[in-house]
Partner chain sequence: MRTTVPVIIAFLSGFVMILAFFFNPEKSFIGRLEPEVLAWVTIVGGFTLLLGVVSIVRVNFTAVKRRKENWPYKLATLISIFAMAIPAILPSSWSPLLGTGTGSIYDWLFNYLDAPMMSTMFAMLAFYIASAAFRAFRARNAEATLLLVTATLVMLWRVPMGEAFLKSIHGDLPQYINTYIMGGANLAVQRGIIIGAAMGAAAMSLRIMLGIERTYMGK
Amino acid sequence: MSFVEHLQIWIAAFFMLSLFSFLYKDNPFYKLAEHIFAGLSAGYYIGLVWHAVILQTMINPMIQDGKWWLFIPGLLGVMMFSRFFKGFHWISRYSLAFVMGNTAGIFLLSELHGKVIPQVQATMRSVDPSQGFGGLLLSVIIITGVISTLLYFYFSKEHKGLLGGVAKLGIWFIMVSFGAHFGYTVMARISLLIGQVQFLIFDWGGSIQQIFF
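Could you give me the structure of that single chain in the form predicted on its own?
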């Protein structure tokens, strides 16, 4: 490996160990790595927004394609910065109102057509006698879980009697779902940890071996 490659590996290993040092206690090395990571992330995000949003979707279409009407969303974006000036922060409310209303409308339609309707169709179509006893049993469990979970969030009537029993069953399905999501999250974090440990052992360890041995 070249000197630059060795330097990159050592810098990465230093910051990685600095972040891991928080497992012992808070210390200056961890704070240094944390601040550098936060600064690099903010700088990268600003550059990404400038090139991918402002230039590609506003400035270039205005100059190259003559879409001068795009200055309106650009003006709304500039109005957002009025919150930093005392006495003019009220101007940003117009931009926020437009963004919140527009986002809510788009999000509602996207969630309805992208998740709710397809999931309802998949739940109802899962009942197919030709799939055998095991598949049919699984379909019944899925439908039971969906209905009982929805009834648990039905608060217009007190959860007593049959409704209360079904709602309690919904709690069990919710807990199983939370447990599955938590387990998936833990496994994903462990996978990231394994990757970092492999980097320290093989990449950084290989660099140490080449330099000192």
Given for the second form:
Amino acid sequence: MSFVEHLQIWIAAFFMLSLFSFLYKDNPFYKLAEHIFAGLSAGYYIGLVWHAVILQTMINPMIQDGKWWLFIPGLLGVMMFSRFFKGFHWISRYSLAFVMGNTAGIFLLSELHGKVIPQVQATMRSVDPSQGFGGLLLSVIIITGVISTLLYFYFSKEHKGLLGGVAKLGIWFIMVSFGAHFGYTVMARISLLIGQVQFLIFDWGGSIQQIFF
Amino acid sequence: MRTTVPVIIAFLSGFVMILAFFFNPEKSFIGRLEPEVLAWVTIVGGFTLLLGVVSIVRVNFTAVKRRKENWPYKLATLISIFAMAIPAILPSSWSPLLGTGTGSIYDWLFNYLDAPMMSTMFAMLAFYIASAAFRAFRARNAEATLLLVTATLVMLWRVPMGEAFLKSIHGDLPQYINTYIMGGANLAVQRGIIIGAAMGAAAMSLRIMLGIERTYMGK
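What would the structure be for the form predicted in complex with the partner chain, rather than the form predicted on its own?
Let us now look at the entire complex, which starts with that chain.
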């Protein structure tokens, strides 16, 4: 391992241990690592936006393809910065209205066309009697689960009587789903933790062994 | 002027996207507008991200300038932002250390500082999730019991040792968890939530386009 490789591993290990030190209590090492992490993440977005958006989507097409009109969204983007100036912050509303309206237009169709209808279609099509008892049971679970979940989130009428009963069933389904999600999330986090511990033991430990022993 | 014009802009920019959906992009100007307007939104969205970063710089710079509490940490944030951003913005034709390519300062800082710290932050959540679960997962009622039992079964199912344990109870138990919990109850709830949220998003989109929803303007 070269000096640079050792240095890289030691820097990564130092900041990882600094962050893990918060498990004991808040301390200056954690604070330093946390602030550096926040700064690097913000800096990362500057690099990303500069290359993927400003250069590739705006400046290069303007210069190379003659799409001069792309200065308009650029101007709208610059207008966003008027939020920092008292008395002029209303100018940023124009840019915000453009983004909000456009996103609303995209969402209005994509949510209905790409989510609601396909999900309802998939639920209806889950009924397949040719799959035997197991398939039928699964269909019943899916259809009952979808309807009861939707009715649980229907708050325009008080959850009493039949609606109350179905909503109660809905919350049981929701609890099963949340439990499943929780189990998955825990296992994903533990998998990450194992990866970090492996780095500390094998990479950093290997570096210590090479340097000191 | 300050409120009406943004409402008109929101309506028109949304209406163009809806209209473009119904037109053939190869045969009509309106159809071709869709990718163009999407590029416009990407550009304005990019500037919005920059606005956030500029805001962070302003807040931290003021704190450092006025020597507020914990200002050295805020200085570390500022140094980190500039250490990452300045080499990324400068053209790689000047030096291989500049730009965002492999071997650049940006790439190095991301691989050896940002990415390990990001993974560590997420890994640390394992401890807090376990601690939260210890407090929340008590079989006090039927709902909490369902949550506890499902989470335990899924966690066991996801590791080889747990799967072997489940198989020792009943040979098909892991398969049943996969089919009836993950592919049955969990799928059904996710579908219900997706359908509900999508309908809500569509309704909210219509409110924004029609100018009924104006909270984004601070109204």
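Positions refer to the first chain, counted from 1. Take the two forms, find the largest set of C-alpha atoms that superpose within 1.5 Å, and that set is the rigid core. This one's a predicted model, so the numbers in the text were calculated from it and none came from an experiment.
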{"property": "Core fit, then Glu158 C-alpha moves 2 Å or more between these two forms", "result": "yes"}
{"property": "Core superposition between these two forms, C-alpha change of Lys115 at least 2 Å", "result": "yes"}
